[in-house]
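Encoded as structure tokens, the following chain is the form predicted alone, with no partner shown.
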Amino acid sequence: MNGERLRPYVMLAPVLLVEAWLIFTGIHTAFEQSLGHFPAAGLSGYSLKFYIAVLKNPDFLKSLVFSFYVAFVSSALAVILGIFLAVLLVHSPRKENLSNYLYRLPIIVPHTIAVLLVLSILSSSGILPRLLYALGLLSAENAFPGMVFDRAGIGVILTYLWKGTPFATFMVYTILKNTNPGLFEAALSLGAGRWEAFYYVVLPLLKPAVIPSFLFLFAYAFGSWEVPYLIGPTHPRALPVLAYTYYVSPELSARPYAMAVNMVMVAVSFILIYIYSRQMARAGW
């Protein structure tokens, strides 16, 4: 590797070293405490009893399923909508119009602000119920079905969907606008339908954007704390909220349970990194 190729790595090294130190120190400390080595709480030695207790806890299993469900549904829908919007944008006659920039706006909006927007619109006293009631579509404002703090996590999913769709759109659009449109036209001229041409010709070309987008959005939604904490259900709670509940317990002896839950999330993150690396290796990215 010549000096020019090494230059970006050398320039990024100070930041990467600091971040790597912070990440691995945090993981190491959490791992030790999850094994019961927490001298501040009078715990010493190492064992798996906290992992066993957490894994046998029905609340943990429900939280695990709920977190997977929210992360998968929100990420899959965001990627599907992202592909749809990217196709619309790339076929737009005016590619530099305002809509090509407005769709990116949710990316820079913090998740806490997105939560406030969802709460203002979809809560039982929000804008949407009042509008539907004013239009005579609801018999009463409180007849609006609960979409925040609900067990199905609809408010949480919609928040992630609003935040994640622009990211997926941007990733797909970047590749799609540089794809030769002649491939799609050639498939049509050979007898393929529009859907077949898109599915068998265009969609494989979008894999370098679709798979990373889904994995990034899934990882964030799975490990995010603030959205399910603010508008998620109290039962089942998302895994990060469950870990936080253990962490803020007045009993320091509950801290290893929080760290055991955190280590489960770390394990899921490493699995996602492994899947992403395998996909990159197979595709030669």
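The structure displayed is predicted, hence computed values, not measured ones. Residue numbers count along the first chain shown, from 1. Between two forms, the rigid core is defined as the largest C-alpha subset superposing within 1.5 Å. What changes on going to the form predicted in complex with the partner chain:
With a cut-off of 2 Å and the rigid core superposed, residue 270 has a Cα displacement that falls short of the cut-off between these two forms.
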Contents of the next structure:
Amino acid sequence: MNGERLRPYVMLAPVLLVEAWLIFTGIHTAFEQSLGHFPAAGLSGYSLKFYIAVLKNPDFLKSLVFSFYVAFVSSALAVILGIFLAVLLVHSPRKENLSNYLYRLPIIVPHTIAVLLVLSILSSSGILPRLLYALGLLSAENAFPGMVFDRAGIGVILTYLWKGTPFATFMVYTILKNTNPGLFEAALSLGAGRWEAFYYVVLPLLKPAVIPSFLFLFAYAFGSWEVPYLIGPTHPRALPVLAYTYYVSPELSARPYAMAVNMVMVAVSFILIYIYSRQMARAGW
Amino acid sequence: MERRFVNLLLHAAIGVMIFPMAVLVLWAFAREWPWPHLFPTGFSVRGWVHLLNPCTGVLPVLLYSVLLSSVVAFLTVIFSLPAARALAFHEFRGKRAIEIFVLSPMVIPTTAIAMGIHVNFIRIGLADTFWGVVLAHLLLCLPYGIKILTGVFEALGDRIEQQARVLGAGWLETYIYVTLPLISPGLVTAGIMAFVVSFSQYFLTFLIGGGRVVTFSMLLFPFIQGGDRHLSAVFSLAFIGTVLIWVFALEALVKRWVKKGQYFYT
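Structure of the form predicted in complex with the partner chain (previous: the form predicted alone):
Once more the chain from above appears, this time first in line as the rest of the complex follows.
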């Protein structure tokens, strides 16, 4: 009887051990060094001065705002487009045709290649300015507004959007194809408009797909290094790029600043996990 | 009329998504493509020669990468199987908290904890090693494996297994002849996801591997960073091609293994 009760824990043990060990050491080491306990660099004792210095640094605050903005805009747009595409896919007469596979292609393409695609379309020598020039809408190569390495982060956002939309589409489509289309029809026959029926009937059904998609995409865009490093502005830098810059600084004494920035990112991710768990508890999934 | 409109919109959206890939293919064969031409003015296979030439050492790195990510995919599935089963079929104290914990690496930023892991791996001698990189990749891949397999187990239920047990099969027999074939599509999906995540990793591999563990992503990155469009296009296509070949091979392998005597499986 007792053994039976322990069984699920035994089954979960390998995964829990691996993850707990890595997450714990990752966060513990970062936390310790962020407090200035770093004997290898001749720093000992604990203090909050690195956090205070980081939080007072205007560059850090700009980076924080930039990372939030990029993550929010890219994931919100990806989810909205994802819902739109999933609805189109469900209404498409031939459900198992090529488009059903093609739209998933970006899922297997890594973010670094997505950056390359955005560069080859939108940079000043990309295809889009060439097309505009050929159509006579653009007078010269450098007349094209900067969309990569730009302060508005358009290149970064579009990269995440290209990667994120298929993911959101896939999540939403999985639920949508298994819901009864009669619900929508019923709302219509009871006098609801198409948008009303969609907003009040279909959208709530999609919540278990929409909220996790948004949170995962947000978390990824907020914490990923490659995309802003390759295609983002040098000022303000995204938070992971800022942390990395401190981390690889030849002066080891800059390390605590890197770890303080990392701890801020970890704190944000804990908030996201909290939101996710609240949603899970409420929706019962 | 409306159907046609739906299809038109759908194809337009997918076209926008696929169009950049077409540009990539053009770049992979372009010798020169000066502004403002819409098509390359000369063609070349320079990058492909570089990729396939034994002297450049690209192919061994590609094979090494495939091996590393295959190990990660295999371990992900092995570790996720019992965990996903426990989450799908058992009720126990702290289940919700454990579930959220095992999925949390999907949300915790890699960069933020990678540096801490790196410092610790240096201490215990796992930094700059194959297995250090595999372990770090596992952290990212396990949540996907568990999420996918939990969904599969939940959808399947355990009634067919119970039936096998009632008919006299032992638990090992049940597992090998009933459970694994039934969840094989989920195994393939989980394996693919883990492989793709691991194969795509740049930051973690680069940090934990310290430049000693060289994967294909690390060859590709400098080309994109340096703005060599031709070589980055060639390497990107090779990357996508490798993933696709690996995926088809895995699917074929699992299908063959399942078909052997599994006449109840469709």
